[in-house]
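Only one chain comes next, encoded as structure tokens, the form predicted on its own.
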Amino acid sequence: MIKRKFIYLFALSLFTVINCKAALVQTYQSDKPNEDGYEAWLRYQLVEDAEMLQQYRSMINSVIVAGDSPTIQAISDELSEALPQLLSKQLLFDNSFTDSGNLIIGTSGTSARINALGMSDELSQIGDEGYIIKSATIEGVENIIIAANTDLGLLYGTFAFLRELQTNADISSLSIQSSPKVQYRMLNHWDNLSRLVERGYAGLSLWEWGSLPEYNNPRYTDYARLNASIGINATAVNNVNADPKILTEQFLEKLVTLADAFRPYGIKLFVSINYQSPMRVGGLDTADPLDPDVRQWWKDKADQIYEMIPDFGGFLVKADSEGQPGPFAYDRDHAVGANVLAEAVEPHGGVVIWRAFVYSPEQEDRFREAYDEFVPLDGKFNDNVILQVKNGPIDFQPREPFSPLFGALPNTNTMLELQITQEYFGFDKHLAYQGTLFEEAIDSDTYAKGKGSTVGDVVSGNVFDYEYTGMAGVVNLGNTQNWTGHPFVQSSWYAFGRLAWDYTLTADEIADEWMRMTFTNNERFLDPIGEVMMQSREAGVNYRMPLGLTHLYAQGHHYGPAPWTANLPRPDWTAVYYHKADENGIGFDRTESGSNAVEQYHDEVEAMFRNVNTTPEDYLLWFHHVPWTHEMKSGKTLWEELIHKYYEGVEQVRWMQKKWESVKPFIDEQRFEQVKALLKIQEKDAVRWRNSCVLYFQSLSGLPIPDGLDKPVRDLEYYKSLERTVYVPAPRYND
């Protein structure tokens, strides 16, 4: 009897607990409906600020969009979707001019009212893609004007205006003028025709090759909308390790459907090509760029593509790098190799983007390779060739000094290549906002024409008179519902677009925009998570490879640590090649006593990096082999500083977890729980990184872990055994 009563009471209490918990969850969910992240930063939620909402409602009653084109239709569609949800009110979308609150959108050629404002001087300053948003009185009525020289400029202006509303900005007296600082603002997809994505961590490729060209997935349009909203105007849809089949008629027909979906949003389609395509799909017995039949093949292929896609952007090329074929097989240099392609697309207004990511096993220092290969060719490339240069001299590492190619090519169009996908930052499992890395690279001073010649100024053509300018972002988008896997990887996609449009923006203000549009305008969310975003990249550097260490990853997947990696077919695929740690010290000597790579920089930068005492400590081990006993600015020895950095990185992740926990009431449960779980994974990985590296370097230095720091429970051999352990897909190359 007692036992049965106990069971009854236990069951009753359990039932009560479960139902109370369910009630709490239900309350939580009803307050903040769950979101899957598909809308990204274009989630049009009711404006939260009551004062701003009242202002917007009083100022926007009628929407007048002048013109008739697919882009104008895209503008109308976006506004009819966004404004009723943001303002929670019915609006007039029939182009009626009312006696209060008109939003008027048009060019001086399509809108008589805008033409009557006499804006020719203002419009002459913004080019074909810029826009003006301003308050203006017309016929005695206060209006908001979005004006541009082209329909595409109006599209960018429309998204910019919606951003003002989404971020709860004051629009009572608008005066905004903006135009892009570089021409090509481009995404590079590393998507294979098998739909596996190299370094992609968000599912399969967006491009459903099997159902193209017949099925135009609506997701293609949403992809274009998201990109246009941040100013991206070009995309290379396939892997730079290219399958030649992309140039066959079968796949060109599929590309037509994608180009049609992108066109209203101003996005030009590019394809990556395999340099042996004339042989692999063209039936020729050579791909020699100076062979007349090869030159004619490329010309004919370009003519065919432009017949099918009149606004085709051009070719992206990875050649003579990591096993990809190129002109070297025929004793031709990069310029000769690029120019045959440039000649083929030039009559159609196309460009060739030639990647400068090259390295040779014969080179004593991989750092030097790109500079040594390309600087002698400066001025030999055709005018419609753009050299695409990674931000650093090695390979998208968590922190690299800027590539010395920036500022070294006055006669060769040069664009910046950044990585959005987190190949070296924990895939889709770690929170690592890349806006701070992008800003750091863009703001680096090359001294090409004295102080102030930043990388941003170089690639925008402000330092040298480039014919074409641009920035490219290697992206990880996939068919996962939220596009990027980790919700916060969206922030790096967003940051790339905003910086490509205007590289003078700061990572901080971009993060603030993104949070407001993606989550909430509530300051109790923005303040702590803004801190998290701004410190997240530095945390990732600290627990992986602080003080200028680099390339300590396990080869192949690049997810986990392996600072002990040695004895691979190529030395520059090993970790020991880069850190050169021994019982005396650590770091790669790139001064005159080593590879002398510092000589590739302009004098002021060279002098800074050449001297161990003037080299910023963030880059110390990039340029110097330093004794373990070297005194750092903190007063610690190098050994002590290095170990403290590793421990600091782990603590930063734990701090990030606490900050995230504090914002639970302000966002939906689904995204909160996802990020919470991912931060737990990140903490585990950070501990593994820390312990692996600390124990390995200790095995060489013979020095103790400083007092006050917890000692790893497991030994080095345990962490070595985990080297090949990776729990996420990391597909590579073609399948």
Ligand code: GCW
The other form holds:
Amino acid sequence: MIKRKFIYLFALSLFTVINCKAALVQTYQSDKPNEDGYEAWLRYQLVEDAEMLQQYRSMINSVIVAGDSPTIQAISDELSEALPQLLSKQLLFDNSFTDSGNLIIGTSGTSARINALGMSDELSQIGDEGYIIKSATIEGVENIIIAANTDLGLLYGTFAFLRELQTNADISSLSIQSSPKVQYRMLNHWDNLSRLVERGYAGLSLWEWGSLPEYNNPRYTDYARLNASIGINATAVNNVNADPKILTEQFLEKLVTLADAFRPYGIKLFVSINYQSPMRVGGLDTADPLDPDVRQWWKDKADQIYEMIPDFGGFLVKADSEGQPGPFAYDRDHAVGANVLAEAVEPHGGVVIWRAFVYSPEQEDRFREAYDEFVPLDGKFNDNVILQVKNGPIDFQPREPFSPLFGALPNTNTMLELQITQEYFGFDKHLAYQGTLFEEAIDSDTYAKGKGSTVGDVVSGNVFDYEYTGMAGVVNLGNTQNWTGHPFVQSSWYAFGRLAWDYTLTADEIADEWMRMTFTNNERFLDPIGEVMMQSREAGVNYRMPLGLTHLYAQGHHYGPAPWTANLPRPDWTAVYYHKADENGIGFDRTESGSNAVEQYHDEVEAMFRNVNTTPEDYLLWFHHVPWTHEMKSGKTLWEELIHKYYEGVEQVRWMQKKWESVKPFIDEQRFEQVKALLKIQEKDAVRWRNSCVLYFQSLSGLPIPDGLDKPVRDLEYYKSLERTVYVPAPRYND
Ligand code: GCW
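Beyond the form predicted on its own, can we have the form predicted together with this ligand?
Let us now look at the entire complex, which starts with that chain.
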């Protein structure tokens, strides 16, 4: 009897389990197979738009790729992988010309058919890396051609053509001509040789130093493909807080394997160097850049590297910044320091990228430091040195005004450094598309030569005649299956590449492309999630530091809030240094009554920021210390506006959650559920940010939380305690 009852119960529970599962499957409306995100935006799924599919199928029957090089091989590999899947049809890949439509790829040197089209005028406009995609009638047949001056140009053209198909564009009369607007489109990895990644939240470093040089992990090639598909052509593989060992023969051998994997995709390898390398791995007793032995050491080292990696890009250098060694130890300035390296790589066509991220505890205002150090050196750097400047004067904060160095260095090649990894935006836990931030930085008008001298114009060499131009993006890519942790961090990687290629693209159109390629072309996904992406960065600003507040992070990890931080070894590491709030008001006075940092901008910008009434409210507390009672454009007081912004940030995250819920039927369950879970974390974190900041500022202002807003249930002490108790989702901070 007991036994029977047990069997009955067992059967009943089995029935319930099966039923529940069935119910789950039934309520889940998507029929899309699960995806883990590894392919990122290079997903070659059957074209969703039936009409377009029909068009592509009829127009592309044979693929003819002219030439013979590893890059040409990469093109053929990509197309033979992509096209049969996109079109779900068999195509000819044997270079045969059919009378029903061909895709023809070549330079005028490698393809007689392209040569016969007489495109020399067009080709002369696109440089070494540009491409042309167009419809062309050859031998009475309508074809699509991809033409360029080099195989690399063809590769970029191939990816651009695939993008047309992936985004379901009409290709019936194509006429595309494109070439990059800056020369170095570069990723900066902050990867340590231990494989822990500084500010990296997506697993261990991609570079498996232990199995290099012998094992060429296919992932290196996929990395190169993804980058080439968005036009990235350079990568610095190790942390700017550099381990000198990177320059030892042992590591150079490992780098050879990486450079070999990247080469067919046009990606040049750079390394970050430690300024004391001549001492630390070279056996010298000084690293003084003017010491003849040191000079010779760098020359010999460069010769050795170029012997092993003939197309090596050069060195990336963080010197005399945050404890990194540099020329200051020998009383030499940055220019003297950089030039010794520049001389060493110059005969090989290499460049030195010298970072301008400097600040010292002696400065009254950290904002001023980089400008004060580098402007006097303008014109003193060798031609093959590029100064790499972060977008803002402090450090990748949720919103910064542009660094006044842009537009202030007519005689020093200047490139822009942006951050893709979300050091200050919730790591890999928060959805915060950075395309809008990048666009805001690039479009900022420096007025260096009157109106219309944007940061983008400066770094592309349109304002001053720079010898070398570039943009760098700091990435967190790791060995996590989807590369970035949060699936939407991929969108910022994508946006960086697209903007580095063409800084006039908009964040909006880039988001649209990315979503179509990464998720689906279905408008019912694109419309709501496009809105989410476009608002996500602003939401992150609102719940962290609206109206121009900055650096309210907990010390060290930069994840959670700690606006109360004071009394650290350096004042410029504390939050109170940045907000300067007291019972009367809040904000950093950078006008003449304060640090006067506004004087570093060109007149028009200076005038705008100097005056509290013309300073855009998004930047208000960057430049002015204002009373809590200050009247804002909305008619509210500053206090009320600030608190409303904090609450709005949380509401925006809740809105993002709802939007995400609405797209469940249109994408696969795996990625849907992952983003949904991450949004839950984001909502919780946003509430913590809001309550911590609101309660803390209230403890100073003594003002009430405006009517209609729910008061935090817990008190300030509770939120302060979270700084010590809540797990921080990053390596290094939970040892
Ligand atoms: O933002 C700060 C980071 C450091 C980083 C530094 C830099 C590589 O907190 O982790 O160090 O910037 O850009 O050099």
